[in-house]
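The data below hold one chain only, encoded as structure tokens and taken in the form predicted on its own.
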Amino acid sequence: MFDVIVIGGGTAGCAAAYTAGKLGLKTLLIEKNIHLGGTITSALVVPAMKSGEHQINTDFYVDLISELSAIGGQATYQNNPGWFNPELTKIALDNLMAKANVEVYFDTHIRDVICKNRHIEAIVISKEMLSVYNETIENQNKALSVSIAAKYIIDATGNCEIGKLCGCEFLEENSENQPVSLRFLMGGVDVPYFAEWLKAFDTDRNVTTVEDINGFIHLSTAYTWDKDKTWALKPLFDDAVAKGILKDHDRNYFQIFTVAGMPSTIAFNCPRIIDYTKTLDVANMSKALQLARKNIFRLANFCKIYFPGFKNAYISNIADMLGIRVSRRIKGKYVYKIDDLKSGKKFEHPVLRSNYPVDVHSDKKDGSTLDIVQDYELPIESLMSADIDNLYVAGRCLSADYMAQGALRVQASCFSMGEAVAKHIKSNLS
């Protein structure tokens, strides 16, 4: 007998988990994967970008810090705390979710979604059915073997799969996508070498940053194709590409960083995939998947060639899962516009604080967005659905226009709104 379900343990739905399990109700997390972490782990999204001085709703991202400190997978870089290794993250939230009693169904999907009255009466999982009513479960069909009670859905798959299993109501247009990216890592790199190369080179600490914590070197640079700066890296990708060893769209993004843990590891935020935007398109994100491991072989020897330390390097890890910024997002009882978060609206029940930019990708030169904000709230009931009563959603698919989910898509929002969603069920529940 569950008090909420999480469906999906990326980073909004295990710090809606861990919160729940913190809060003393009884807690079920189902994800699709063998491993907890999402971006973080299946996807390679490290670090978790700042979001600001003033956030709320930081509990679990605290915890995970001190957990991930403990086992040595985490490091405070350039004032952020959220330098994490993916490997280290999995037993991190392991450790976690059994500190908060929190029960974990991995390698489950979901085949169905049985809705009455604007009510989730149950979710099918294989030959086990998850339910709001036990007694409706066992008339429908004896034959189950399991069925178990919750009260409340949390949606935190990022597609919003339950709600569209759901038949809710979504804002996305056909014309609203952004490029996915399909990450990695390289290891055997000299990295002090490469380095004190690096420092040398760009002299521009607004991009390139280089900092010895404790004996470990840490280093952040960039490179677009974009006109918006100069950037010091782009005569070695001019040549490259003139040289045919890089294709023109393999440096539309280029960013790298170090790893917590991981001396001798550079991971890669790149290749960002321009040629391939449809999320939702099985075939469109399978062909983006091909093209991106293409990519990420050529930016590989790019950085054997032209970067110092890097002699050695190999291609260590490929994410298992692309970078998506945006798919579905579903109309909630509160629809939040890119005027509410530029205006710094303030909301009686707020459930993050953030101050990220609005950082929206394209696939054209000169066209993505990065636009300095001032702190922004984040209303309850944008993570409420409008259809069904007792579903919420977590993280990238929240009610939001585009232009605002391109702000608030990122780790430290999508830790706060799971967190917050935990403690305003608990609050419905008291």
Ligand SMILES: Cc1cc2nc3c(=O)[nH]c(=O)nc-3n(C[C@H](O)[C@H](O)[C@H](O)COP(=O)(O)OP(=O)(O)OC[C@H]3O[C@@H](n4cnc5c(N)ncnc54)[C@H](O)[C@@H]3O)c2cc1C
Contents of the next structure:
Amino acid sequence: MFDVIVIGGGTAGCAAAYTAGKLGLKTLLIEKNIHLGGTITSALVVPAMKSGEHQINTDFYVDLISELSAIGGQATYQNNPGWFNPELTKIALDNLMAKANVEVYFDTHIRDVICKNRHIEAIVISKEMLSVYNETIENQNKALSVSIAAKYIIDATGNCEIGKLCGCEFLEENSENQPVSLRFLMGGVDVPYFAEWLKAFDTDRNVTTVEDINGFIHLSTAYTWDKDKTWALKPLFDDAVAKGILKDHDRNYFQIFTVAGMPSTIAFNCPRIIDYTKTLDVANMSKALQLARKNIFRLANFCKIYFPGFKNAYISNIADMLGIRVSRRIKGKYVYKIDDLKSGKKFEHPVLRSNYPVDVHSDKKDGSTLDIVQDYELPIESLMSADIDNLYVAGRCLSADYMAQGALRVQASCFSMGEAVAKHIKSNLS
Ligand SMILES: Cc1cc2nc3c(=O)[nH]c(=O)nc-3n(C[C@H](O)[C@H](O)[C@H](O)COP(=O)(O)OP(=O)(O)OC[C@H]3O[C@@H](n4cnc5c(N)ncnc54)[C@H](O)[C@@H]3O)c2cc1C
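Now show me the form predicted in complex with the named molecule; what you just gave was the form predicted on its own.
And the full complex, kicking off with our chain again.
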């Protein structure tokens, strides 16, 4: 019997497991991949966005920064300490879980959830590594399955997979989907040379930043086909599309920046796939992946042709997980609304405080939202299942409407959600 089982060792799940372990709870963390970090590591999503000056439940975030900094995988750039190295994050998270006495099972798949009277009694996993698992195998060898009981379950799977297995109700299941992105890295870039060119090229500097941090150049720039900014890189994209080097949709969103501890690497927050957006549909997402990898090849070629400093650059990593902004959201004890967020409504038990904007991506030109807001709070009840008494959620599958989720899904907020849920469980058990 564990006090807590956290399912999903990603952004929110790691914060939840670490906090639970540090608070002395007997904690098991179950992850389907072979490393922790979820969207941060598998989908190469860095940096953690700045989320205001008044955040709460930040102990995990602070400890992660310090663990990463100690192994050379963190930078503070543009006043934001959330510039993480995705590979070293895997190591830092292993270290943190060990420090908090969290038991971690990797490469583990949930077979079933035993649920009675609004209560999860146990989860069932296979104790052998099996790529195929079906009823025949189960009947042949009952001993392959093992049930593990816990007082509380935290679903931090992103897609709310445990909630789905329990038959929980979801919000706006058929609502609009946002584009997905498949991120990648290019190595072999002469970053200082590229930075000098970029500074001279984007003379207005309204979308480009460059800083020298302890002798390493850090930079960031962007271009999107939306018309809200004067994008310095626009003529290059127009030329590449005219010459057939890029397709028109390849340039719907382009953002690049440096990575802590990788001095000759550039990270790409793109391509953003607008043609396939059904994030729970296997066939649709498979098409998205195939299309994205073609886009990556064209974008990398574009960089080599148009950007000084990229002559010897190469694609070094393609994310092994699609970056999904929104999918299932559970119906919680409180459904958080965009009006709560915009009015800065206060709650008795806030789990996070943030001012990250309402960032909803669209598949249409000029259709995306980036509404600036004041500090807002999220209540713990938005992380408690309405249907199952001992089930909490943490991360992007929280109980919030579509627009509010667009603000709440960022990493700093996911960290706070995980931490707050663990603290709430500790107080229930005390
Ligand atoms: C393209 C893109 C760009 C973004 N850019 C930024 C940004 O720049 N800054 C920022 O702060 N935020 C950004 N975000 C948002 C943010 O990164 C994510 O919303 C957040 O990381 C999601 O955290 P999570 O814990 O909900 O899910 P995840 O971090 O994805 O964790 C879910 C974990 O659960 C595991 N899992 C799933 N199913 C199971 C199962 N059945 N059994 C066991 N394990 C399972 C997964 O493998 C994964 O490890 C971006 C998101 C996207 C998609």
